[in-house]
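Just the one chain here, the form predicted on its own, laid out as C-alpha cells.
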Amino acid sequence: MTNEWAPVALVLVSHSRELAEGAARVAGQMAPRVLVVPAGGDDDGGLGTSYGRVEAALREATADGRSAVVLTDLGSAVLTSESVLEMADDELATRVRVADAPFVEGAVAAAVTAHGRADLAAVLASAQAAAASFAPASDASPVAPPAGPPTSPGGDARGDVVLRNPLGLHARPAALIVRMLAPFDASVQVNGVNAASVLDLMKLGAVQGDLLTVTAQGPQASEAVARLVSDVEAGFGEV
C-alpha cells in the first residue's frame, strides 16, 4: 500500500493518545489513499505531547518524498510541531507545513483535498479554510443560477436530482462527492456551494427527497454535472 499513498500525508498531534488515533481513523476513512499519522500524548501515555513521538510521526510521514500537513489540538502541540521542524534538516522542513485549522474538521477536509493528489499548498488551504464552518451562517440562502441547457464544453452547465439517501448528505457521501471531482477542469456547486468542500456540503445539511441544484463552470463543466446527477441518483450505494 505504501506505494499507493497520496504525494501529501498529514499528521495529527494531539494532547491525547485516543483523540489523535480517533481523527486519523476518521479523516483515513474518508480519504484512503492517505497516509494520516497520529501522534498523541505523552511518552508515559498520558495527556500531553511529545518531541519524540511527533518527530516519528513526521519521519513515517514523509518518507518515500512525501509532504505532510500538521493539524494540531492546543498551543503546545503547535509548540512541539514546530520544534520538531526546527531541529530537522532543511530537506524535510520543506515539505512540511503546519496548519492553523480546526482539528478534526481541518484533518477530515485536508484529508478528502489530499486523496485527489493535490499539491501541499493546496492541501494546507483546505484543512485552513475549514475555520469557516464555524462562521455564523449567513441569513441569505445561496442563490442558484437560471436553469438553462449546458453551452460550449467551456461554458456553463446545470443539472437537478432528488437527493435519495436515506441519512441524508453526510460525511461519507460529501466526502465521495469531492473525491470523484477532483479530476475534471471544472469549478462545481451544489446548491450554491462549493462541491470542492466536503464540509461545505455536510452544511447543507441536505436530506433524503431534497432537490440538489449542481452548477459547474470550466471546460469538463458538463461532464462533472452528468456524473455528479449519476453518482447522487445511484444513492451512493447506500440505497
Given for the second form:
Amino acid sequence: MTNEWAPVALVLVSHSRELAEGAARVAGQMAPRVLVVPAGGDDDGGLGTSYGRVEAALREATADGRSAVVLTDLGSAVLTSESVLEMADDELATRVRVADAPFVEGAVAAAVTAHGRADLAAVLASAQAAAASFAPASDASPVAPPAGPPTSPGGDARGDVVLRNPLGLHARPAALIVRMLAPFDASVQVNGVNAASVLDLMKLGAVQGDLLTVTAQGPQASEAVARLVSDVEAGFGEV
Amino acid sequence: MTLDAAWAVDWVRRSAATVAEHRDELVELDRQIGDGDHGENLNRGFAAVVAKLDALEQPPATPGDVLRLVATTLMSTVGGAAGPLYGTAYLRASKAGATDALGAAAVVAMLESALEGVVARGKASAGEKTMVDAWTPAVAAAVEAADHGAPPSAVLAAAALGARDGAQATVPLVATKGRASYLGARSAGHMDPGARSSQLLLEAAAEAAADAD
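The block above covers the form predicted on its own; next, return the form predicted in complex with the partner chain.
Expanding to the full complex; the earlier chain stays at the top.
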C-alpha cells in the first residue's frame, strides 16, 4: 500500500482535531492515492496546536522519501509548523513546504493535484492558487478562449456535452475530471475555466442539463476532449 | 570572566521560579488583551524543562546544550504562539552559545540570535506590542555595555534593564500583531504579557550571572 501513495503528501495542521481530521477525509476522498495526515488540536485533544503532533504527522507524511505540503489554519498553527521545520534536519526541510493557502480549499486543490503525481512545487502552487477562489465571481479570470490559428503543435479540439448526473459538477466529479486529465499532454478548459483546477470547475456551478463546452490545446487535445466528453456522458458513474 | 553551562542551568532554574512566582500576573495581563493562557503555558513549559534537567544523567557541557533543551521542551509543552516563539529564540541562542564559556561578545551574540529568532518566527517588528518590544532594547543595551568593555554579567544586567524599560513602554501601545491586535485601540493601557515574561527571563539570566561572578 505504502508504495502506491503519490510522491507528495499533505499535512493538515489545525487548532481543532475534528477540523483537521474532517478536512483530511474530504481531501482524501477526492484524491485517494494521496497520503493526507491530520495534526489537529493540542496534546490533550483540546483546541490548540501541538509541536509533537505536527512533528509526528510530518514524519509520517515524509516517510519513504515523500515530499509534503503543510496546510495550516490560524496563528500558532503556522508558527508551530515552521518551528518543527526549523528543528528538523536540513534534508527533511528541503522536502517540505508550508502553503500560504486557505485550509479546506487549499487542501482539496493540493490533494487533487498531488493525486496526478505532480511534484512539490506544483502541489504547493495548486494550494496557494486556491486563495483566488475567494475572489468575487465577476473577478474570476476564465481562461481566454484561444484566438486565431492554433499555436499548439497538436492544434485545438472542442466538444459539447450535456451534464447528465443529477448532482451536477460537484466536488467528486470535479476531482475525477482533474485526475483523469492529468496524464494528457493538453491544456483543457470547461466553459472557459481551467479544467486542471478542481475549485474552478466547482465554481462553474454546473447542474444537470447544463451544456458544457470543452476546449483544449496541445498535442493530445483531441484525445483529452474525447475522454472528457465520454466521462460526462457516462454521468461519472452517478446515473 | 565567562559564563558556563552551570550558569545556564542556574538561569533555567531561576526562570522556572520567576515564571511560577509571576504566573497569576502573566495570566491577568494576557486575560486583558489576549486569551489568558500565557502564564499557565509558560509555567508548565519551564516546569517541564526543570524536570528534564533533573533527569539528565550527565550535566550539560555547554550553555548551548542547556538552551537547546529549553528550546525543544518549550516548543513541545507550551501551547499557543509563545511555545514556537520562545522555542525559536532559545534554539537560535543555543547555536550562538555552543562553546564552553561565553564572554561578553558571545552573550551579545546569543541575545541577538534570540531576538532574530523571535522576529523571524513572529514576523513582528518593534512597536507592535509584542515580545520584540522587550528584546529590542535589551539587545541594544547589551551591545552598548559590551562595547564599553563590560563583563558578561554586566552585559546581562544591562539587557535586563533594557527589557524592563521595553516592557513598560508596551503599555500605551496599540497592538498590531498577535492575538491582542484583534482588540485594536482597546489593547492600549495594558502591558504586553510576552514582553513582561521576556523581561522576567532576562532578569533571571542577569541574576544567575551576578551569582556566578
